[in-house]
Structures are given as C-alpha cells and as structure tokens.
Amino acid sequence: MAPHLRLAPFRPHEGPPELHGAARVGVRPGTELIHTLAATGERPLAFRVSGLPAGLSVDPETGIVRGTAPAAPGTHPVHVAVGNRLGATSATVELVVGDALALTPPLGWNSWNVYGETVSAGVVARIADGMVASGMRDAGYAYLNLDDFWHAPARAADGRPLAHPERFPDGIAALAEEVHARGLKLGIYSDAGHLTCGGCYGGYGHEAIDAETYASWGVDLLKYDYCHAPVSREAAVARYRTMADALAGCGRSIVFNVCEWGLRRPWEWAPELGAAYWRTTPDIFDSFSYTFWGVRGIARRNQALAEYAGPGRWNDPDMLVVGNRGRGRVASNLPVGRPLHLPFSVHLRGLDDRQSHTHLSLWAMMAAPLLASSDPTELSDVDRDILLNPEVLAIDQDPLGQQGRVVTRRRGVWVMRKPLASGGAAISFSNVSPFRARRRLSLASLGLAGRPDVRDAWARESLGPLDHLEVDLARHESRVFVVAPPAGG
C-alpha cells in the first residue's frame, strides 16, 4: 500500500452484519423487481423483512427480493433486519413505485474496459460469480452490464436483435436468468445510430422491437451510445426520445443511460426523456491526467454540473478504472488515430494506489454512477478495499442525491462539500498536484457551525467533535470526512 494512504481494510464476509446499498429503490408500476438487500458480515446471514407489498417476497438467506411491484404508484417503507452469530442491524428501505428509476446512482460493473470485443456468456458468468465472491454485490454493486460486441452479425429476419451465436450460444434471456439468480441485474448496450461504436448493428429504426425484446430477455438497464449518428442536438434528442418512449412502454423497469459524451449538453434535456443518467465526458482511460480522457480532466468537467444532478438523474463521468492497473484491454490502451480494436495505441501504465483512492473519492463526492471496469476476480487487497469501502459508497448513495460542489481549488487541492440526508455533510480534500500539501479549514467556513462529530470515511474511524479539519496530503492523495448534523438539527 502507498505510504500515508489512510485506508481501513474491509472484509465483506467477516464480522457482524452491516446493511449497504440503495436506501430508495425505484420500480415502474406492475413490473418485475429484482433487488438484493445488500449486507456484509460473516455468513450465514438471516434476513427478516416487513412492509413488502403484496406480490413481492424475500429470500431469508440471501436478502434477494423478487416479484411484481404494485400496480399503483406510491412509496412503501420496508423494514429490513439482518443478523448473524455476531450481532444484528436494521434499516428502512423505501420502495418507490413510479416512473423514476435509479433513485440513487447505479452501482455495478461494465465489460468494456476489461474485455472489449471479447465479451461472452462465459465472461459474464465468471464476473457474476466474482461480484458475489468478492463482496461487491453485498456492498451494493447491483448491475452487470454488457457493453458493445454482444451482437450477432445481423438481426433476425423480422428485425429482432440477436446475440452472437458462438459467444452467447444460449442467448441473452438465459444469461439474464443466471445473473438474476445471483441477485444481480443485467445491463445491455446499443446505439442511436445504424451501427454501434464497434460496428455492430445499432438501434436506429428498431427502437420498439429492441425495447420489447430487451424486456422479454429480462434486461434491467440500457446504455445507448451515439456513434454513426447525426451531429446536431435536435437529431440526438429525437433519437433518444424515440428509444426512451419505447422503454417506457415495454412493460419492464429498464434504466436508461444516455451516452453521447456530453457534446450536446444532455444534462439539459435527458431528464425530460426519462433518462436516469447521462455521460458528461468522453471515454475515460486508465490515466490520472488532466486531459479530456484522464481522471483529473474528466472530474473537473463533471464538477461544474452539480446543479443538474438529483434522485433519478445523475451526471456520469464514465466508468471506474480502479483495479485495471494498466491491464485493461481497452482503458489501458489509448488509440492513436485508429479504431479501439486495432493494435495502434499507446499503452498506459494505469493508476497507482493514491490515484485510485482519489478517483473513487471524487466520483463518490460527485454522486456519480460507480461502474467498476476491472476484473473482480483479480483485485488486489488495496483495490478491493477502495472499491468496497462502505462509508465512501454510502456518501455516493446518500438518498438526498446532491452532487458535491467545489469549495476551493487552491494550489492543487480540491475541497468539495456534499450535503447529506442526515443534515450533515461529506467533505473531501483531494491533492491533484504532484507536491505534498497541507490544509486547515474551519468547519464554520464550510457552513458547519459548532463542534460537530467528524468521522474519517476511508479510515472508518471517529475523530470526535471538531471545529476544523486539518490534513497533510501526499501527492495525489485524498481524505474524506463525514460531518454529523448540528446538535438538535
């Protein structure tokens, strides 16, 4: 581990139980719900749940909720208790039946940066098992998303989408059943053009039949790209609206991701279409650079858009590259004037420990979707502890849904403040400079009066009542604190 990196080890299948994941879950009326009540702790666990509406039931050993949501809109408080031989804990999860999905930022995994065009049913099954075994699912990572290249060479004669017959011999529906059986949700990829970015068939002109087929397969999320499509904003809005309308009428709760790289300011129009999140930047690569494709450059662009985020509508600065370490098939190889799948590229060495730590700190403070893109079966202890830290994930998943805002950027240290549903706030210090930095800020200057209790989220330790925060940061290091609400607040 890098020196000075304050990172508490986290073993998801040891110790007393802890509940994680979304505190508010959206589902469309009368549609299927598959949702894992995420909990860590020594196995076996025993779940006791009250308040589930009729039509839904929970597996008492795994916490997986399945069934059909109520036909009428409404909010249902669900009390969840979980115990093991070492203790017990409880919480309330709100089931919100209505049009809005992804009421907290989606957490999950995406195939693109690791596998690119080699994705297959075998890969998905291996990753699903890895998400369970590593504790990712139990920490709240819910989605397993197929990116480009799942497609057959052509559609069926009637226009229906088909999966590649060799890499997905049993089809996507069978794959969705496997993923769902593990308490995960399946995402899929398409494009608003006639071709995808990788040259597979796109969704343009087939929106209705695609949405109907995805629903019949059991798909839970659609990432919709914008290659091979008109440049104008008006055309993009029209194409995304057509797919959004098709998804809204498909009879399934499918989260919609608008992925046109922020070039047409989707934060201004995508929410009206029913999109749950939208890319704000070009694709991320495995670099900490200030370029348009590096972690620092992407974060800075996304930080300016805080006013557009909220429950069910999230700014997406692209996937996490934590854990790639220069090994990602796509993210670690920057193309130089060539398509991504050709071998003309510059290999990137990847993020080090501190940079990975800061990467996730920034994404969590920005209430960004957290979609890991490294192989969960090959994570180092440090990368696992970064991806699974429950207190940092809880900041990202806070039900208030506010994106953190920059307080100051003085001399290469970005200070951010994120209001929390508790009435308190998360405060982060990220040293994005190559030099050591020390900072001291009064909590009053951050709008937090008195001497509230403060907790170090990465170290998972209480610091007691404080009136200021003081940090000594190595290059590229971050600290994240949770400040309790004022007394009586």
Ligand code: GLA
The other form holds:
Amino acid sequence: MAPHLRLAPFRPHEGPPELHGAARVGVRPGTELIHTLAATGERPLAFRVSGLPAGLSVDPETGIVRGTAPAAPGTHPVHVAVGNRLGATSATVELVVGDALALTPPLGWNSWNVYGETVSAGVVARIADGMVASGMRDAGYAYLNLDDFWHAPARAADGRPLAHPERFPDGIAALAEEVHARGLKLGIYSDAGHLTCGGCYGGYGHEAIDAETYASWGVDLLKYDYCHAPVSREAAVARYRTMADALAGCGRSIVFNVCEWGLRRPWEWAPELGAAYWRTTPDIFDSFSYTFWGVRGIARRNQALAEYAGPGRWNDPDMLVVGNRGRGRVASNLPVGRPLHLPFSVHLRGLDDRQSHTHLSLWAMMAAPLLASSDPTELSDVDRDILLNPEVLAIDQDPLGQQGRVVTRRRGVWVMRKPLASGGAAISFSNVSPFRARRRLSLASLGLAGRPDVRDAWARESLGPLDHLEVDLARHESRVFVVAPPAGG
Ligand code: GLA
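Now show me the form predicted in complex with the named molecule, since the one above was the form predicted on its own.
Now the complete complex, all chains and molecules, led by this one.
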C-alpha cells in the first residue's frame, strides 16, 4: 500500500478470479457484438457461459464474446462463471438488445492527451497490448479511442474518409480487426464542422458516407467534436442529429459522443438524439487546479448536472489524466469560439498520488465515462492501483446508473452520495482544500438507516456494521465508502 494513501495494491493477473466491467451491455438488434467478459486473476482462466443468445459465442480462455446480436429487441441474462487454479466466481451480465448503447459509462482509453497529432497504427497496437498487459482490459476498460489526427490530408475523390497514409498505412479496418482480436473496441473521432479542431477534414456534409464507412471498418464509437461550426444551439442540434441518424441507420452499434464542451446545454438535447454521452466542460489539462481546465473546476461544473445522467446517457467531464504525471501533453486546442491550435506541447506538473485518486474518486462518483489518456505501458504501481481499483470502478459502473450528488461542500470537503443498485449507496469525502480535515457524518443523516455494513472501496476492506463515517483527510485526499442496503430493506 502506498504509505500515505489508503489504497489496496492490485495485481490484476494474480490470485483467484474476479469479474469486472459492465453488468449491462447494450447492442442494437442484428448488429455485431464484441464484448470481453472482464476478469482479473492468475492465468489461465476458464470461462463457462450460459444464456448467450444464438449467434454469439464466447472464447473459453479469454472471455471474449463475439457474433451477431439477436434481431429482436429484448433482454438476455447471461450467466458467467470463471475459474482458475485458485478459485472460481460467477455473475450475471444482462445483454440488452435495443437502441440504447453504453448502459453503463464507457470505460476505455483515448489518444488525445498523450499522443495528440502523432497518433498512429503503431501507437494503437502498442496501447492495445498495453491495455491487455497492464490488466486494464481485464478490469473492464473496453474502448480504445483514436482522437483527432487519424485522417489523411483529404478525403478520397468519391468523398469517403481516408486514414493518414503514413501513420495508418493499412487503414482503419485492419486496425479495428487487431483491436477487436484483443477483445477491445475501437473508437474514432470527427467533427460537425468542415474541419476538426486540429484542422483535419470534418464530417459536415459527409455524415451518411462517414457512418457507412465507419461501420464497414468496424468502428464502435464516434466522438463528434464541434470546431469550425456555427455558434447557435439550433445549428448544433441539427448537425448532431444528422450524424446521430446516420449512425442509427448504419447497421452497426456505434456509441455516439457529443463533444461541444457543454456550451449549449447538450444534456438537454443530446440524449434524445441517441447520444450516449456529452462533454460538459472545456478540455481537461494535466492539472488539479480550480480552473475550467483543472480537475477541481471541471468536477464542480459536472456535479451540478446529476439529474441528467442515467443508463445510456452520461455527463462527460472529459478524460482521466491519471498516469500522465506531467508527461502528457496539454490539450492544444482551446475551444474558445475559434479553435486555437498551438503547434507545441505545454507540460504541467501533473497530479500527485492523492490528487490522482481524488480525480478518479470524483469521476466514479459522478458515473462519468472513464477514458484514460495516459500511457498504459508506463503506469507506475500507484497509478495502476488507482486506475484499476475494482471497487471504485464498480461504483462508476453500477447498473442503477445514477450520478452521485453533492451532500455538502462545507469547508472544502465535498461529500457525495451515489445510490447503488444494491439499495445501498456509495459515499465519498474529497478534501479539495489545502488543509488537513476531519469529518464525522452519521449514516442516518445520509438517509442510510440502521447499522449497515460498510466497505472502504480504495482499501478494499470491510469496516463492519457502522452508524457513522469518520475520516481524517490529508490535503487533496479522498475516501470512498460503499454502504450496504439497510438490513431487511
Ligand atoms: C477538442 C476536444 C478535445 C480533442 C481535441 C482534438 O479540443 O475538446 O477533447 O478531441 O479537440 O483536436
């Protein structure tokens, strides 16, 4: 355990098996499904699965489910058992065939904050391997998302999108295959203007051919940015609707991410278009600051939007910068009307251990998409323990899909409460002040009656039945508790 943090060390490929990741998986009728039944524990693992609808099959060693989803909408409970030399466990995963995708917040990786305009097929292969070797995939991280700059200088003569010929010499379809073979899904990036924020060609006017091509490539997610596009909300809604409709009709399950930085209250209109998540803030930088680009400033803005989140529709306070430690690039496009593209990288000091685990605590409590934008092959032990902690990820992924709400911010300690599917709740304390802080809260004051069982999620420890929570927090430290439902309730 890191001496100054209550953080359980996590070795994803040691010990008895544990199942992680989404407990509810959405897929459109009759479309391809690629889904890894995420499990940690010593290899080899053996999966036994029952209840998979016809057309889908599982690899018994990797837990990768592939095939075509049923043509009819419906819910299929799939029973998953996994064992190794040291033990066995089981769980039920619900496969929901219908319109809604991302029934729990997407977990994955995004190229932007680490690679910017240098992203390439080589980077993707390295990251895909890194996501598997680091245990990220097995902890539930499923998407590998290309951000800006995968594009060729221009589209093909017939209007089709093309990938950059030198950085993606075999094209995106080959890349998607590589990514899928590892049980991961591939995301891509475009823009509702004629150019992307970085100045590559945008999607405006090419929505149908883009959706069709992305589907034929095997793309699983689209982040759709809003640079070089009209300011008005009406125009934005119309442009996003055109792309959403093209994706809905493309014959593949492609998660749609609206990225206009929260400037036009997308939480009010994006869910109706079928978007699974929408950015609520400007770009995050590798900073804990209380600014509009820092972890605290961004969290504060996103916390106010809890009522808009639910299964299949999430507020997105932007990527995780955990793991960058100042090595990452700073976002080089500031969405201030006209995008400002800086042709160089700026480096900040980054987050320390406590700030990193507070960043993840807040994002998990907010049921945010968790898209790591750091290099999984260079994670320190502490950063891996933070990014992969199964109990904190499970709070984010809780199938009830509620975004936690702020109970109090008294004297710089944010207390949040997130109701869970169990009938209990997750409670977090985040000391965003520069001073040490002690707090004691009765569970009754949080609406949790009796003396329920309490777990410390970061420490992965049971604290037994309690009627109050008590914390002694260093500057920028968080504690996250999972409170069981009241006995008999
Ligand atoms: C905008 C987005 C970022 C990133 C860049 C790429 O700034 O908000 O997340 O996608 O564009 O150019």
